[in-house]
Structures are given as structure tokens and as C-alpha cells.
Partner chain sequence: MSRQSVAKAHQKIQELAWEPLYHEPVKHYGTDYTFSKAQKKDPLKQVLRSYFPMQEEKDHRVYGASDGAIRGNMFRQVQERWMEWQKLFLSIIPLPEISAARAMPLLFRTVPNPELHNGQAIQMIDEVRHSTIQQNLKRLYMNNYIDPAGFNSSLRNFQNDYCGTIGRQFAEGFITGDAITAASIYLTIVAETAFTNTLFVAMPAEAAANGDYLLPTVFHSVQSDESRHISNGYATLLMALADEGNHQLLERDLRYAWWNNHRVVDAAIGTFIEYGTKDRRKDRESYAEMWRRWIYDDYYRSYLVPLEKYGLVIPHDLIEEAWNQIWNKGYVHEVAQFFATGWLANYWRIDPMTDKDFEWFEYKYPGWYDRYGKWWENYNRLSMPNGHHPIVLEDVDYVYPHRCWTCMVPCLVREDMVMAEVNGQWRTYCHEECRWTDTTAFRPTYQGRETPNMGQLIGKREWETLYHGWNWADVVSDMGYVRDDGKTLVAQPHLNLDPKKMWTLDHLRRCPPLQSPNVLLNKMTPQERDAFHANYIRGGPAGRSAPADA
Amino acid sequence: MTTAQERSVPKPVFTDAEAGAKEFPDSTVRRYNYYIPQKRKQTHYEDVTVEVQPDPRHYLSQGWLYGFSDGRGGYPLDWTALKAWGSDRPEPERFPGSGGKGYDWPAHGWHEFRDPNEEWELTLYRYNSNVVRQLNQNIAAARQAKAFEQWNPNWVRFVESHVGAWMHVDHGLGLYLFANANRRAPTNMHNNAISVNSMHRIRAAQDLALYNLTLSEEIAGFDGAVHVETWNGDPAWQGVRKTAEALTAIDDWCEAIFAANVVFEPLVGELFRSNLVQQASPGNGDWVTPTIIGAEEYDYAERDLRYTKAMFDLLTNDREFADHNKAIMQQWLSTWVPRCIAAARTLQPLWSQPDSKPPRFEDGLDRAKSRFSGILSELGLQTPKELAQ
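Structure of this chain only, please, in the form predicted alone.
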């Protein structure tokens, strides 16, 4: 009987120097402590959002792991003309073996932004699913009650042409303005807030598209394709179309958010949704369309505008660049206010089309201007003279 030869194989020797082997005072703590919470106690939202996107000014000892064809890496802070304190400090030299020498957290003022909506993946899915579920229930109830048969014939034409046309605004801004700005913003907190804004607009466009299909099935003679012709050729919509397309071409991500949420939405979006569609629908026998439009109105007024004001308020009160930022924003106002006022005025013929008419266009525009001025006041900005147009 022969015995098996034992091979000489190195035996593993544990020295307690392996990653994760050493115990620290916070080894069992389930919350992070590398950042300063906004309030006394950090929240779960902050734990899953603050600095999830890396920043070599603070850590990343070998610099950005990815870059662009021009040699820049990561998320350059000069992708916007606005600045937060620390933006002009040189980025630490990073190379293999350089160690983690950087600036103390938060490295620069962009990291101080906190989304007051505390949005992240879970909240986004939960909120949007609740909105869609409620809208579907409203539409199903309307179908059972034969509510669409109560619509004035003229209102049918209005909804198919003009309410349908608004989905092009939502789709364009959601996909080409907010989604693009989300990629260019410098912190994960900005990314989350802006991407949720993008999803709100894309969902709203989808809501209108699906509603359009429902009406095509429920109302005899409803033209589900005429909104495309309206958007492309109706003179009343060409000012809005021109402005919306110009918004999607903005390169500066901060200017894009500012122009869309601070200027365009109060002066054009809320004017159309709240002061026209919401006001005219009930008198024309329609209680369904206000639920679709109202969901988008809530998205903006109670959520998207809230994070926008928090974001720009930090910049207009920045401890290093407040004056610089205010001057830049006033320039943006001088550029975008006249464009949005002109777009709003091209919509004026729509106010005379329903049989049961909404309050006067000028009254609605005055309310929109007042709302816009209030937003500027909260941000510490001056109302531009172009608002008088």
C-alpha cells in the first residue's frame, strides 16, 4: 500500500491586517459620518445621496477614473458660469501613490445643496406610481360614467389640438434639458433632484399621450394626431415652440434649470395649465382633463420649484460668489424673460376658442407675472424691466 504524497502548498496565514479585519469604534454603526448633516441628525436620504458621486477634491486619491476627449475628467465645475465657494481653488494633484490629501469636506459649496424633497430612487418610483394609478382610476371612472359625452364639441377640438400640443413641451424639456443638466451637475444631490424633475416631465408627456389615445377611443371623430400639426404649424404655438427648443439648446446646466423652472414655467407653463386649461375645462363639461393637467401642475409648483429655489438660494447667498452669481442670473433674466413673455402672448388666441371661456388672458398673464416676481424676490433677484412687455 502506497501513501499519497503530500504536496507542499503554502498555507494561508491570517495576520488581522486584511481589509475589514480590524475593528474600529464605528465598525458596527449603520450610518455614515464622513459628511456634516444639514440638521442635528443625519437622515437616511443623506446617507444614500451625499457624495455617492465622487469628488477628487475631497478624496479619490488617484483622481477621476474617467474623462473626456479634451482631457478633462469627471464633472468639471466650469460647466456653468455660476460658482460656489471653493470653486476657484486648484484641484489637488492626483497620481498613483499621492495619497488622499485633499480639502476638508465639503471641499466646495456645491456639496452644501440639499434637496428639500429628499428625492431618490425609492421616492421617485413611489410618487410616480401613485400619480399614474390615480390618473388611471379617474379616467376609468370617467369612461364608466360616459363623462366624455358631456363635452362641448368645440372643447373636443380644443383638447385634441392644444392640450395635446403641450406634451411636446414636456417631452422636449424632460428629455433634452433636464436629463442633460442632470449629467452635467457636480454633485449627486443635484443629479437626483434634476433627474427626478426630468422624470416628472417625461411622465407628464406620457400621461397626455395615453390620455390622447383614450379620447381617440371614447369620442367619435377625435383626431389623435392633430396635435402634431398644431405644434408644427399653428401660429399660436410657434412662440412656445421656438422658446422650448431654444431652452433645450442651452449649454450651461445652471442656466438651463434657471430658465426653465424660474422663468418659463411661471410665465408660460402655469399660464397655460392653470389660467387656461384648468379654468376653461369645467364650463365645457370636462372634469377629467384638469386631473391630468393638475398632476403636472403639482409636480412643478410643489416639488420641482421647491428644489430649484433651494439650489439657487445657496448660490445667491454664497459666501464667496454671491455678487457674481446674482449678476449672471440677472443677465439670464434679461435674455429669457422677453422670450417667454413673447411666447405667452402668442398663446393669447387660445383664450377665445372654448365656448365657455376662462378669465381674460391679460388677467391670467398678470397673475403669472406676479407669481414670477414672487419667486425672484425669494431668491434676492431684481425683477427685470423686460417683464413689462
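We call the rigid core whatever largest set of C-alpha positions still superposes within 1.5 Å between the two forms. Small disclaimer: the values here were computed from a predicted structure and weren't measured. Residue numbers count along the first chain shown, from 1. Compared with the form predicted in complex with its partner chain:
Superposed on the core, the two forms differ at Arg30: its CA moves 2 Å or more between these two forms.
Would you mind giving the form predicted in complex with its partner chain, to go alongside the form predicted alone above?
For this one, just the chain is written down, with no partner chains and no other molecules.
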């Protein structure tokens, strides 16, 4: 015989604690009031991003609590040589009876940056899921259509070695330049945009690796390991590799993003992807590789370059430090343009490898250079003389 024991569960209670149930001071103040939106209205993106990373110059009254061994904590503004208005003002001093107020929000120009892509978790997962789903479908469709059977042997060699080698650039920069930089910038808006950029690159690296895996399964004689040897030893790739490694060695976080997204990507990344792989594939019977490479091209051209331009545009137009910033960026151009041009030129032998040739290397490089000059002029920067190299 069993008796039903009453289960112990919390009882619902009608509390009428919903918005509008009563009128009292603040009862209708339903927006985050600690920051000024970029446009008239606060956006969803701003609400979930702005001010999460604090700043002793405005609200953080007790200052940073934990420091490195040199006693500096938080996100020092001098982790880059660039400056935004207000950067040179000292942090507010605190002492017995000082009060806790800092400068009026935002206190300095770094806080004015907004990611034009408005990336937060909802958008970043949606975007990247769409990409990986689309790529999976493209590859599945290609398999069913026996698309890889049309490839000539030289093209198979080209894809296994050279398209394969590019995954290492994505992986290295994704981790050691972009993910690394997500600890360095003074606002949450910068660091979140940078971390999303990092995931694009790491995803692109994995997209290429998994595509390479599929090709090993689909194409008899496709060598799925040769991309590593190419990256490690093929002389045509050592210029790119040297430059990519030099990029990860940059100390200044703005210089790192600038050198990667303003200089390296147009002059080397797009040269390789848009002006070589995308141009050569159709003539060699390959309509699948361009869809993989195209996804990464879109990441860069439509998302990562977009936030990068917004970020540096603010600095080249800064009301206090525009000239200072432009002078430093010009120096960075003088350093990075010759390195990237040298890397691009070292890649030149790749242009003659496919049976069906892409447009001439010099024409491709000219296109990359003019695209690059266009980006510079949008940022109000001068094309450096080293571009002629």
C-alpha cells in the first residue's frame, strides 16, 4: 500500500512586480544611463558592450585593484603609441575625502569607438554558423557532383600545397596577433571586435584544414600533409611566413591590428585569395575552392576591415591627436609596406604553376596596391613611397 506524499515545491505567488504596475521615482527610466550612445538612440549592441570594461578616468573610483609586478593594472593607455583625446590627462587623484568622481563620461576618445558590425554573442554565432553550414553544404554538393574529378593534376598539387599553406597564416594571426590583442585595448568595444576578428581567422584556418581533409578522402593521390612542408620549406612561402611571424611579434596592439588589417591583408591576403586563387580556380575546373576562400574574403572585406577602418578613422580625425596619430601610422606604413610587398613578390612563382594561368602577377599586385591606396585615402593617410617597390 502506498500513500502519495505531497511533493515539496516552491509555490507560485502573484507579486505584480512587472513594469508599469506602480508609479514612483525612476519607474519609467528604462535605459542604461551611464553612457552616451553614438547615434540618437542606444543600440542593443551598445547596451551589451559599452562600459563593461571599467576606466579609472570616469567611474572607477577606487582604481584598479590588481597590478602586474610593476604595479600597473587594468588596460594602460600606453600599450599603444596612438592617442585619443583626453589620453594625456592624469588619472583623477584619490585621497582621504577626495570623493569618487572622475572626468565626465567618456573622459577620453577611446570610448567613442563602436564596432560598425555591432558584434556580440548573438550576432557572432549567427554569422559564423551560417558560414560553416554553407561551406558544409557546398562541399557536400561538390562531392555528390563528383566535382573534384575535373581537376587536373597540377591543380591538385596547387590546392594541396598552396591553398593548404594559407591555413597557417590564418591560424598564426588568429591566435598570436588577434586573440593576443584582445587583452590590450582600453575599451570593451575594441576588445570584443578584436576577439570576433580572431575567431574569423581561426575558423578560416579550420575551414581550410577540414577542406583539405575532405580532399584527401575524395581525390586519389591528394597529399593531405604537404601543406605543412610547403609552409615550412617552400621558398615561395618564406616571405609570407617571415612577415606573418613579424606581425605576431609586434608589441603595440594598434600597430598589430593596423599592420595586419590595413597593410598585410590588402597587399598579401587579398592578393593571394582574390587575385590568385579566385582567378585561377575556374580555368582549372574548380568551382569549390572559391566558395571556401570566398567566405574568408567576405570576413575580411565586409566585417574585419569595416571595424578596423572605423577604429583608425576615429584616431586620424581625433580632435586632439590627429596629427600625432597620422605621423605614427605613416611610420608603420614605412615599416610594413616594404615587408608586405617583399612577401607578395616572393609568392610570385605560384602564378605560373597551374595549367590554366591566372592573370599576370604584376596585374594582380597592381590591383592589390590600388585597393590598398584606396583604404589609406579613406583613412586620410598618404600612400608611402615604399609601395612602388
